[in-house]
Structures are given as structure tokens and as C-alpha cells.
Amino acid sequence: MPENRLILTFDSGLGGLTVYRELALLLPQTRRIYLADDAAFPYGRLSEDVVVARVMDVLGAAFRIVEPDVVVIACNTASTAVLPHLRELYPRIDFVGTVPAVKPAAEQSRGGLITVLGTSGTVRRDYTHGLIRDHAAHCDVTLVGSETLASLAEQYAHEPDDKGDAFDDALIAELAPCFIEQNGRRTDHIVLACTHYPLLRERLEKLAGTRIGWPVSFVDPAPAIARRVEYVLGLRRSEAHDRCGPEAPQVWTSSGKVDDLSRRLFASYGLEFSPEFSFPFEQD
């Protein structure tokens, strides 16, 4: 693999650290960018057109500062919307997307019974009912949005220590449309089809075996997203890379800041933020 290629990881958030994280124990011998929209966060609350057009803008400005071997658009909600747009108008770049583990939730379910809990965004796009179509077949799927799980993902990578019953109950009423019962068969798999949601795997799986007493397994597309990564940088020729980038792992944020809080969260990743970018959100 060739070394000092540059790899900017993008989402709405924090939920892109979930990619980050595999990527950087699979690649460390890459350059790493990662930039997140938090003036414009949570993008399950944006409309399609909206979100389209501001990972457009927000990627054009990052852009025209670096230029990428790599886009890991480690967002579904934005994925699902915006990846034809930006392989289209920058042909030089790769683009790796983040869709719902669709196919690995369907082949490893032995009851054919499996959720996808996404964003309200995410659940209703026909990319996601085109995976479904074409890798569950065989199975049940049950769609279920939240419009409050990514907030709380943010909310409890910030403090984990500091979160009790109340911050369980709500994470409880997100996930208790995702177990179904049916004709014998209960849910056994489901899809966190948005990358906020594996923050809060190993208390969504406590929760489920001791509050819901239903054991599932939750199905992480990091690890596969790495890898596809890996793939594509393999693919290219290996001369010198001669693009500008950080030596060092950066954050980037289109606030333009970042709290102690993020701070210490992103510096628990190996990032070190950077105030060069910014890029405000304006929606009338």
C-alpha cells in the first residue's frame, strides 16, 4: 500500500469517529482529515434538497484547501443522497459511502427477522428500500427512524460516565419499535444504519439483554468501510503523492471551533483540531 495518501473522513458530527476509528487502525500510514458539519448537525432534520446541497458546498470549500486521494462519507443520511453528485462533478476523487448493512444483516439472520434503525431520512430513501429489495428478499425487515438517537449518541460520547435511568429510558424508546415478533420468529439482527449509533453499541446491547430482555446482535458497517478503503487506495498507481495535507491526523470543523469536551473526545482518537476551516450554515 502506498503511504501518505490523504483521507478525509466526512459526516454531520461525531458519528464519522465510528469509521475513523477502523480506519485508522486498518491505514495508519495514511494522511487523515476528519470534518464534521456541526454547524449544520443533525441532518436528519434537513430535507433532501438541503442536505445535497450543503455537503456539496461544505466539500467544495474543504476542496479547494486539500485535495483528497479519498472521501469516506461517513454519514448514511448523506450517502444515500449526495454520493452520484460529488462522483460526478470531482472524477478525480474517490468517494466511499456509508449505506445500511443491508446484505450482512440478512445473511447472518437465521430467523429472517431483522430492523434497520436509521434517521427518518435514511429509512423513507428508496436507496435503502433498493437494498432491501435486492439482499433481504428472504427476509422481514422492519424500517424504524429516530429523529432523537443521533443526539444522543453525541450526548453520551461527550460524557459517557454521566448518563442514568432517564438517558436509558430514552435510548429504550428509541430502540422498542425495532423488536418484532412474529409467527414464532423474533428480530435477531438490527442494522445501525447511521454512524452516531454504534457510539452507543455496548449500551444498546446491554440495554436489550437486561431492560428488554431480547439479545440481538447490532451490525456496525465500520469495519467493512475500512477495508473498502484500503481497496480503492490500492487500486491506484503508486508514485509519489504530491497533493497538500496534514503529516499529522486533523478535525476540521464548519463551525470553525470545537468545546473542551470535543477536544478531548477527538484527542481520544488521535485528531488534533484545526481552525483553519470553516463554514457556517445559513437556511432561510
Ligand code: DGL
Contents of the next structure:
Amino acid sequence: MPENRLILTFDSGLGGLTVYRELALLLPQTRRIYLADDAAFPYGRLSEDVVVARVMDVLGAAFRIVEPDVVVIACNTASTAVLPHLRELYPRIDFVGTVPAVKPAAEQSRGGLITVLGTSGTVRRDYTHGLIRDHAAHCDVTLVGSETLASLAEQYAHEPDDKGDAFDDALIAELAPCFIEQNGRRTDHIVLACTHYPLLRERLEKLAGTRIGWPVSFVDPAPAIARRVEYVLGLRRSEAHDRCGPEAPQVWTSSGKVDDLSRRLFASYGLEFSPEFSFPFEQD
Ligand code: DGL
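For comparison with the form predicted alone, kindly provide the form predicted in complex with the ligand.
Full complex below, order starting with the chain above.
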């Protein structure tokens, strides 16, 4: 694979880092930009139409600066709404989405009781309901939409060590509805259908084993997404283009700014903030 392949990873905030980490591990020779639409975070509270328009606008602005080979939409809330629009408008770019991992959870579940935990936007989407119809018809699927878990995950990613009981109580309130007992069966798989949630994974696993429910398997599709990107890049014809992006991995934010906590977090993923991009969010 040529060295100058550019992968742009996109999310509303810090959640896409859980996908970015796998990409950087699997494809260290690529050029990489991480783009966070922090000005519009969180997407979960926005209507589907607003998410589609916003993602199209932000990525359109990014594509005026660089021409990626692959764009990873590392956000379920966006992927379940915007992928067909992006593919139609930008046929030269490959888009890899992140959608709820219903299929592997349904295949791996022994008792047939699984939960999909996502933003309220993601659990409302027709796309998500279609995945359940197509891949989990033999299971009982509980959908749990959270308004706050993505923001809690950002707080935790910034400062994991200063989180005490009140923080755990807030997590428990979001997670408790995921645990179902029915006719002697219990939920055995919880799909983390928001890329922010694996940032909390250790904490969620601990709480599931102690203060809520029982131990379950949390399903995170990030490693599978990285393998998909590797496959897609391998299929692309080698094309020389001059907007192939920075040599060292960069992070762009739509606010055009980054605070110290985020700067440090990005640095721990090998990403350096560049102020060359900004795209404000104006809501009526
Ligand atoms: N990381 C996102 C997802 O996978 C969205 C979180 C948000 O912006 O509400 O759904």
C-alpha cells in the first residue's frame, strides 16, 4: 500500500478516538487526520435532518483542504443517517461507517437476550431497526437510548482519576435499563452503539459485575472497522493526488480550538492539534 494514503476519521467529539486507536495500530504507515465536530457535540440530541446537513457541511469544508482516500465516520449517530448521502456526492472517496454491532452480538449471544445501547438518535433510526430485523430476528433486543452517556465518557476520558461515587451513580442510571431478566434468561451482550462508550469500558465492566446487573460482554466494533479500512485501502487504485494530508497525524476541531485536557488526550493517541480548520455551528 502506498505510504501517502490519507485516512480521515470523523466524529462529533472524542468517541471516534476508540476507532482511531485501532486504525493507527493496524495501519501505522498511513497519513491520518482526526476531525471532531466539537462545536456541534453532542449529535445525539439533534434531529436526523440536522445531523445529515451538519456532517455534509463539515466534511465538505474539510474536503476543500484535503482529499482523503478513506473517510471513517466513527460515529453511529452520524453513520446511521448520512452514509448514502456522502457516497452519492463523493464517489471518489471511500466511506467506512460505524453502525451498531447487532450482527456479531446476535451471533455470539447464548441466551438470545441482547441490548443495543446508543444515543437517543441512534436507537430511533430506521437504519438501526433494519439491522435488528435483518440480523437479530431470533433474539429479543432491548434498545436503550442515552442523552448523557457520551458527555460522561468525554469527562472520563479527560480525567479518569477524579471520578467518584456520584459519577458511578450517573453511569448506573444510564446502564441499568440494559439488564433484562426474562423467563430465566438474562441479557448476555450489550452492543456499545456509540463510539464514545468504549472510553468507559473498564468502568462499565466493573459496575456490571458489582453494582448493577451481572457480568456481560460489551461489543465494540472498532477492531473490525480498522480491518475493513485496511481492506478498502487495499482495493483502491494508486492515484497520485497532491492534497494527501500532513505527514504527522493531526487533529482538527470544528471549533478551531482545543482545551488543555483534550490536547493532552489527543497527544496520548499521537495526535497533534492543528488550528487550520474551523467550522462554527449555528442553530436556529
Ligand atoms: N460518538 C457518537 C456515536 O457514535 C455520538 C455521540 C454524540 O455526539 O451524541 O454515536
